[in-house]
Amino acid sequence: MLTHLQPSSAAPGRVVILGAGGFVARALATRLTASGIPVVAVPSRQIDLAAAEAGPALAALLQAGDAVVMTSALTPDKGRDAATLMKNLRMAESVAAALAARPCAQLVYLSSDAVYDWRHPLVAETTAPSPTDLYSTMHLAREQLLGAATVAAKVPFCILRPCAVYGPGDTHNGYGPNRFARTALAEGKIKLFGGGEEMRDHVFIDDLTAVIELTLRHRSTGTLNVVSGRSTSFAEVAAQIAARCPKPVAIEPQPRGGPVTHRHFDPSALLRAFPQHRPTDLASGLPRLLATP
């Protein structure tokens, strides 16, 4: 649940997007800089978030009047191991060290919904999160260490957990919308596992970056699910995908790894902290997925 310390929109001053190089983090920029936000955009490459003598460069960079927006983190397709956490981790108390040298206006933590149990079917910010793997794992410590840390430097926190995220300009190339779109037009197939009966919400990365902007305006605290609140399955995706592409379109079952999931999402939270904010369907998204160069 969200709680709005301006309850009228107004932008922040400036606003720091930290892993800048990344998929979500790009998308933001172009909506902010559109919106006449000033926007600091920190890649890796200028602080290695990781890297030791982060926590001093970061506050250096800091204004008191910055809103932060921590995006970087190595997601599965890095590494699934105890490195990999580690080294999230370290991110985090970077992010930590910085703020309490130099305190900013607002910290917007971008985890995950993976801190949900699987075995929780409908899923609403009461459910209480259950990690189930490392990378589910690294989201809910490092939103607790970050937690701790802007309790401390009596900064505003907001934590969102969007569910799967798909749309141009995507790095991931994870199983779903961005995977099958990215198949379909270059070798005319999409893989499917088993039937594609898994249930599974997709939200577009417009609405994430929108729901971001507004977290800002309003700099709002408190936690909130990214969310369409509409589950479809793979199968669907699939199918909709394939209908839509200029050439015909195989669809390949392929063995099944793991046991059927589904997952929905209450999005009444969502909505009641943003009743202007309208989700984008996939028979909207998918065509603008389809339409990247």
The other form holds:
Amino acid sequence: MLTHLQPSSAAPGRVVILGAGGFVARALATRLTASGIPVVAVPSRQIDLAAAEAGPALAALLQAGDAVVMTSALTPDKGRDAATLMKNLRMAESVAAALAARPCAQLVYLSSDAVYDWRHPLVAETTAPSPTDLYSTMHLAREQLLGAATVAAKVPFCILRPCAVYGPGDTHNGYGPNRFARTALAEGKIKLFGGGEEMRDHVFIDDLTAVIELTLRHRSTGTLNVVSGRSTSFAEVAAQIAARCPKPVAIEPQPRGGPVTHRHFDPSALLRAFPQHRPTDLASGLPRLLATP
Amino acid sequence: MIGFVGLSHLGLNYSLATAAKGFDVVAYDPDAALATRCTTGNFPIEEPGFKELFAANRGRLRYTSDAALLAQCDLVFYALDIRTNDRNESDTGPLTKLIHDTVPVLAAGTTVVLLSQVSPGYTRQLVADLTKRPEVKARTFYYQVETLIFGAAVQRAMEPERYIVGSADPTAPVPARFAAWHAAFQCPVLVMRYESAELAKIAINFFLVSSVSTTNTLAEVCEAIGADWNEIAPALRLDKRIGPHAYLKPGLGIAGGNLERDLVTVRSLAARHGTDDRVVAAWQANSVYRRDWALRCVHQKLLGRVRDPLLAVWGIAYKQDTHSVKNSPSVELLRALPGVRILAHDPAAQLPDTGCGHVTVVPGPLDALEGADALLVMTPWKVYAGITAADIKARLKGRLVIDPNAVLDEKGCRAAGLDYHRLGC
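Other form of same protein, the form predicted in complex with its partner chain, not the form predicted on its own:
And the full complex, kicking off with our chain again.
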């Protein structure tokens, strides 16, 4: 649930985006710039948040009126081991140190729906987080670490937990719409685990950046799941992509590695927080993905 | 003479029912303006049959702000409603103050009965505190469970199913005057220790909540798989373990405040005593989730598709036949749609002071429909059931009708080409 410290929408003075080389960060920078909001994009090559000197370096860059959006994370494709976990935690520690030295106007942390146990069939913000691997443990630990730091520094703190994000410009190749679109266009096939029965909530990238912009404009605090509220099976996603491709696409079943799991989200808190937000449905989002996969 | 203290919903109904059974009644409240208002028949509550019953029995009923009149009573009921806060926590402070302020007036032989909704342990502590005060002459204290239902308060006060009485000594007979009052209502009387009676009230509400929550959980499954809960419910009513009067109608969560208050009370007791409250937490979560059914529905069906929509909302009260908007799903919906143009109607309830500035109240239900893109029937008032699909179709600009409680003629709406949605299907 979010609380808006700024009930009327107002553009932040400046937004510092950490992890600026990533999929979400790039889309966010484009959006904010188009909205006339000054953006300072900080990629890892400029400040490696996992490095020892990162905290002071970031503090030197921050101004009191800045809103900071932390998208930086080593995702599971970069490693699922303890070393990756510790690097990710050091990134949060650096941000915490920077905030202690130079408190800013707001911190928005991009967490993940991974903090919830897969056994919850319907997830809401009131669902208790229950990490099941090091990646989800990392996000929850970062939420706690940054939460404590922002309380100490008196910085408004907003946690966003998006579910599976898809859209043009994705740098990952995770199982789902992005990979399906790429292989459909390049190879004329989509590989599905089992029958693709698993239900998932897929969020279009523009919806996520729109919600981030709203949290910045309202200086929101609290925790919010960024979801569409409508889950679709991977089989249905694959079928919709195949139907939109210019050439025939074969959908190829592959052996399934684990049991079938489903995930649905209650979007009520998002609808209440931002009544003007209109989630993009797959029928609208997939053509835009296929246009620039 | 029988006395009532506290002219809120509970006190007004029970004092009137007592007068209607032939007893002379003094009904006291420290608010002189309220007592005067009631004397003139201008009551702050809306209940079917109340005004008629008052008209027939006003000769035996005296509303007053003069506490000294309570000295004439040999049986006095304390019936102040217990307010709850935004977290559904009870505030018994005003009741406790009212009791301590007025009990010293009562005569030595007076029987005192507490009707207000208190938490387990309250009555015994209250009695212990009162008996320490030398100026308190009354020495006989009971707690009696009330099961007032908003919108059916008069009927239930006049025709109770049973009385549950909490006593310091359940083995001792109740005083003759109290027994005579019970006899007038011709129903079973169960006497038990204070704590049992206090918890019995909560137990009744818990079984209601469990029925409501079970119904809502399965109604949503119906919506997902193409079943219809209305076809299932009759089968359950014929099951002896469930019964013909079970709460089997899907709804927008648990509203009104009283049931939520008891859930909060038991979670507080569980936390203090280390008992398992996980099922209670699940009921609370399910209630909030189902409350927002209409919000999700209108977002999904309309708000993402129509620019600057106009909504018609019928019903503001938390349920029919009441003016109360406490925990009303309708009010929660209105507050969740700031910036959306809304025309709303309710036969009795008014908009709350906060969060509804974007809503315009109109005098009649049909007035709300003119040019609207969708109709949401948020409170199942009977007056709405009488409005035909043709009347709706003629005025509504769009086709969407969201009728969670199935107030309207579903077949008629569908036949008229309206895009009709209700709970459980």
